[in-house]
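The chain below stands alone and is given in structure tokens; this is the form predicted on its own.
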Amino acid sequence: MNYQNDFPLIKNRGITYFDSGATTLKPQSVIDAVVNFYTHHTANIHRGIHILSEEATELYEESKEKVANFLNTKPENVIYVKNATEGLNFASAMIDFSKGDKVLTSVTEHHSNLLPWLLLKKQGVIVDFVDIDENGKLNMDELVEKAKGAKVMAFSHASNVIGTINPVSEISKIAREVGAISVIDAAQSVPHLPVNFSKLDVDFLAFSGHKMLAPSGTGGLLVKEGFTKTCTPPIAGGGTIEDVTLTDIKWASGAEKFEGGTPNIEGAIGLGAAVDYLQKIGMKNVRRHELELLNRFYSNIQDLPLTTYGPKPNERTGLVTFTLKSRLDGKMDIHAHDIADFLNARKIAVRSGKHCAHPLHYRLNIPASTRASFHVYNTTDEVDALFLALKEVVEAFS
């Protein structure tokens, strides 16, 4: 499986690029997309009787069509934003909280699927927190006994640092039985993991585009039906109204309600391309390929004073995070970034950081880590070049 002809950047520029988790590259039909729609088909949507509006609008809602049949919902519980933290922000500011209502969300999440929860302690609102075993997996029986009492319950997906992939339908069945509305981030799992949103049964499920092939400045927040209904958008202005008077407003219907203003049109055509490009290959492929890759890696660092951080290669995503010793004897660690530095004199790009998860490394006791996080355009050969990279990294800093 070998996709990286589609790619231009990686023949532009040759770097192997295992930086896939902070943002992914994009294959040449996307960027087709985007300029097909400026150089044909320009124009705002649902505005004008125009070709040109016609057209871009038919497109847009192609798009949205696609993402919809993608994630198995419908285009109406779709709404476009642009990217998976406005998405959870959406979410956050679509929900009524009182003071004394409870947030339960996990110490590995991401930033997107914190701050705004904690921003909602100057409310009077508590948030708390379960934590993971030794694996990087959810403590269950935490999250039951803590769920008691819940408003919401927030919980990644799959983690982007140390790659786990979370029981959601689990999770969002213990929301249920305990009357709390289910928040996803599937930032992390979108582009990675054939995922359903009927099937896992949420109430809001967000994703960003540019983890999954598609232009920056995308991505959707899906929301159960009967939320679109009930919410009051967090951004209201053009595109928002069935109508309005000077004294009344009749919202719209579905998704359109939250939709404020012009949105990035040219990028929600480039998204149904890159759903397009992931369902050619097929999301069960794509997952196949990636824990090709993670084995090899595990499978070729045995022998390295390398850490890793999680849970094993099938019960993860496409990325491993790891510290670095300059010694076999294992005494002094080499900075996340100097390791990152070198591996860049080679052509090889790794994330290097806290990965905006840094309660996550307090939980680790680690200062920093390094993480090389895979897609479809990476081969074997790469991982191979990785560890013998990784292998200079020690011998360099000892």
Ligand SMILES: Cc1ncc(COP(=O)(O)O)c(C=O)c1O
Given for the second form:
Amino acid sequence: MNYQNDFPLIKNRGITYFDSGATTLKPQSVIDAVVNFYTHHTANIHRGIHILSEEATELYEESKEKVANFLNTKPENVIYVKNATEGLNFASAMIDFSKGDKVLTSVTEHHSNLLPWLLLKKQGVIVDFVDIDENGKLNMDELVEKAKGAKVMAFSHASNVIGTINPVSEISKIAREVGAISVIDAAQSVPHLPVNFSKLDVDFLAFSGHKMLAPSGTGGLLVKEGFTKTCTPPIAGGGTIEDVTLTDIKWASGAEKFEGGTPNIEGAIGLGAAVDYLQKIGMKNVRRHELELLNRFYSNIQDLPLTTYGPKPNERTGLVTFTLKSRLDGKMDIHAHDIADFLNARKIAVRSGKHCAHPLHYRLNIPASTRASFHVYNTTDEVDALFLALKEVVEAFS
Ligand SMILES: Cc1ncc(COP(=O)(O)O)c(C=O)c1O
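Follow the form predicted on its own with the form predicted in complex with the named molecule, if you could.
Up next: the whole complex, starting with the chain shown before.
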């Protein structure tokens, strides 16, 4: 599979883009969908009677239907948010907490699935953590033990650093058994794997559009049937009510209750186009392609003084995070920013630092790491080029 021609930036800039974990490139069809909205349909939604408003509303609703169908839920259970971070903050604000309630999460989480829970400590909420084993997989015995008495179990579907794909169905089953609400950060799974919200049987699931070929400022919080009725919206305003008097509120039904103010209409339409693009390829094929790239990376690096973190390729998503030593003494680590800088000079874009997962870096006892993350537009030739450039890095620093 070679999809590079669908992504104009690749031709225009000639950059090998291995930073899809941060955000993805956009295919021409997504760019066209946004431009088409601006050029032919610009209007606000859900308010006007005029034709442009009707068209904009239709396009926005159509996007939700596509997303709902893509992740196997109903459109009324899809709350559009600006990114996974907002989705996870919404989830924490939609749940009623009391002093002494416990949130169980893990040491691997991105800050977006950590800080919303740590903030609750001000209310007397206890936050506890599950550790990982030497392969970067969640310690499930510890998880089962600590789940007892939890009000919320908040875990990522896939780690943005070590790539580990967590057993979400198992986690949601454990959560049901102990009466906990399950919240899943799917920012790194929805763009890379088939995800079936109904089958996973979780209560909340958040994802970002911009990491799945869609425009920035898009994302979704999927909620289990019934939650839109019982939860109070974290923000309220235009579009969230059916009626309001100076004393009473009758909330709108479904997701509208949670989408206060004018949403990112053009972004949503772009998100719908991104879903169309991914569905045409098929998420199983996206996964297969990324696995091929992962395997190529692992077979290449045998001779490099490189340490990767996380489980083996078939248990992780399409990203590799590593540290690299200079060959001279085999002891000195080359700093992640130096590696990224060196690669940048060779038109290869990777991410370096702690990737918004500081606690995980402290847990792994490394100051920083370098991450190469893949998507459909990457090729095995590019992975080979990365390997050759890393060899040069080692030589240059020896
Ligand atoms: C696992 C994970 N969760 C949450 C986020 C936050 O995503 P966003 O910045 O789109 O809100 C990221 C972003 O890198 C992520 O990798």
